[in-house]
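Next up: just one chain, as structure tokens, the form predicted alone.
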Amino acid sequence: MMAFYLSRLVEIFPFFLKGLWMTTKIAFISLIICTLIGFVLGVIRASNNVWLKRIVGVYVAFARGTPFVVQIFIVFFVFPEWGIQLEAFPAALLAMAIMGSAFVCEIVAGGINSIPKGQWEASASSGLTKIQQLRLVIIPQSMKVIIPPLVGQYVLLIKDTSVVSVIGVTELTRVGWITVVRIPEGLMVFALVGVLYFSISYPLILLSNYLERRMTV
């Protein structure tokens, strides 16, 4: 019987192969987004605007205080009530990008305070703007300390792609699901679902391994 099994898995292989394509695609353009919105807002959170820095501390408490699943449910069950309807893959990417940028955001702000005042001090006194402090002093130097934790959590990010399944994206851990009823053989195919996680997850911990290494010497 598990012979039979092991052959239907691989029949329907390309599936998962499928499912895996659209699972990197979702992380690669989330991670970009909240790449981008991430390091605005982290920049803004460690400004010295006490009110936009208060807006930006709601939005991350409130992304890294609520399930994830449940901020993918308003993002798809919610918002089409309030006249924003999305599609699955839309919302899974909307989702991603509400949640990464939070955490993103952390990271960012914190690099950027690990500098000392010494730094924007003499930057100033160079006659720099605050966005060419940021740009030519501040940022270039704090990256040290924002590129380790931040390849880590997009390992973290690219994980939370299986959750998006939930509103019916056709992902790697859906497929798994759907795999499940036709082979019930629940230890074999997950195995291959966590297999091929680990195939897209296991470059991103190498590097961020390596960074923190480099960035610590």
The other form holds:
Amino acid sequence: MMAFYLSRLVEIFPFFLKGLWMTTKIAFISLIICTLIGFVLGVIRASNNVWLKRIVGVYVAFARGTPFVVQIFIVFFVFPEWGIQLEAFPAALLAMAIMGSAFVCEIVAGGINSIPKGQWEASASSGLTKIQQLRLVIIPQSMKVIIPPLVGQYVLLIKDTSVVSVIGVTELTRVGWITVVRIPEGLMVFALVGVLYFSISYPLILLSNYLERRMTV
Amino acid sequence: MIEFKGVNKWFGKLHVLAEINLFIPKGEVLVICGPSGSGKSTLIRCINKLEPIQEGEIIVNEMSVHKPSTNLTKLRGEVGFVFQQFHLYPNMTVLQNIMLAPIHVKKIAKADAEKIAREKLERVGLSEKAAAYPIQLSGGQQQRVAIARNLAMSPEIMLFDEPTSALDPEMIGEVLDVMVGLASEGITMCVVTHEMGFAKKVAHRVLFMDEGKIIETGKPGAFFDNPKTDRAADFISKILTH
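Alongside the form predicted alone that was just displayed, please also present the structure of the form predicted in complex with the partner chain.
Below, the chain from earlier opens the complete complex, with every other chain and molecule after it.
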């Protein structure tokens, strides 16, 4: 029986690869969006603008303080009531962007805040504008602090894509669900799912460890 | 050149600058001293708007520093600031440190900026350190690079906030020598320092502050030898015996 299921699994393996591709696509696109939005939010959060800071603070608190699955439900089931009707795939991306950018925001803000005030003062007193100070002096220095946890966050993002299966996006986890109905060998199916996730997240884990070591020296 | 008109500043309840009126003419070398917490650093930090003020007006080269419409980039391009802790950019080489503002503030071409940077570096006696990173330099060398970084903007005014206080004693001289050189060139300088030797040698005027007020001003010789106020006398005796 076991051999039979195994051969069935090999047969439908392309289906798994399709799921892996969808997972990779969601992870990659949302990772880029999260990074861009997260950087902007992080800069605001580390700025002196009290009101903007507060607004971003509320956003971050919400995004970090509620389960991701609830956020997906809100985007997919509640947004339509407000006139924002999204297909499963864009809804998944939007939910990922909301959740991920909040985490990136905190990492970026932490990095910026780790730079001594003197660096701001020295660059300000030489005549650089606020934006130039950030771009030329502060951000380059804070990258050392930002990059290792950022890559770590990417690993979490990849794994969090599994949650979007609940709204019917046929990514890796959902492929597992569908398969296990036909091949009732849960361990075998989900071991394969796990291995495939691992194949994309492990290189990033290694990268994160490497950067951590390199940047702390 | 620099004028304080009825300037008041508070940190919370602390009255750090109390009704400051001061005129610093072009080319003057002014030494500011006083006990810690007397407001002397704050005083010069207000000149290039590193600090806001609550009352009064500061005018630098006909620009009202704290007016929102004032072009800060222009103002700060004309006013150099040397910090106690140097604040070099640790991720850049010495040369890059010096070239940054000329390239991005004055929009000078890279090759020209490098020429200027090398010139200023030679000026402070550190030509051979162009490719070094700040962490590879001694404190005195870092401070001289910080001065060169300011000079690259050709400022008309240089502000020094205790430039030698963070240095080991054997490095104070090399920094003061550079400053003495600058003073002889007619740059307007405001120097917060307790270096009496420097004050006596190059200062045109010494200003003594305590509790946010200007207590006494005078020629350095007269001030250090015959202070008019008890507070100044007390302070001078303390820095002499330290």
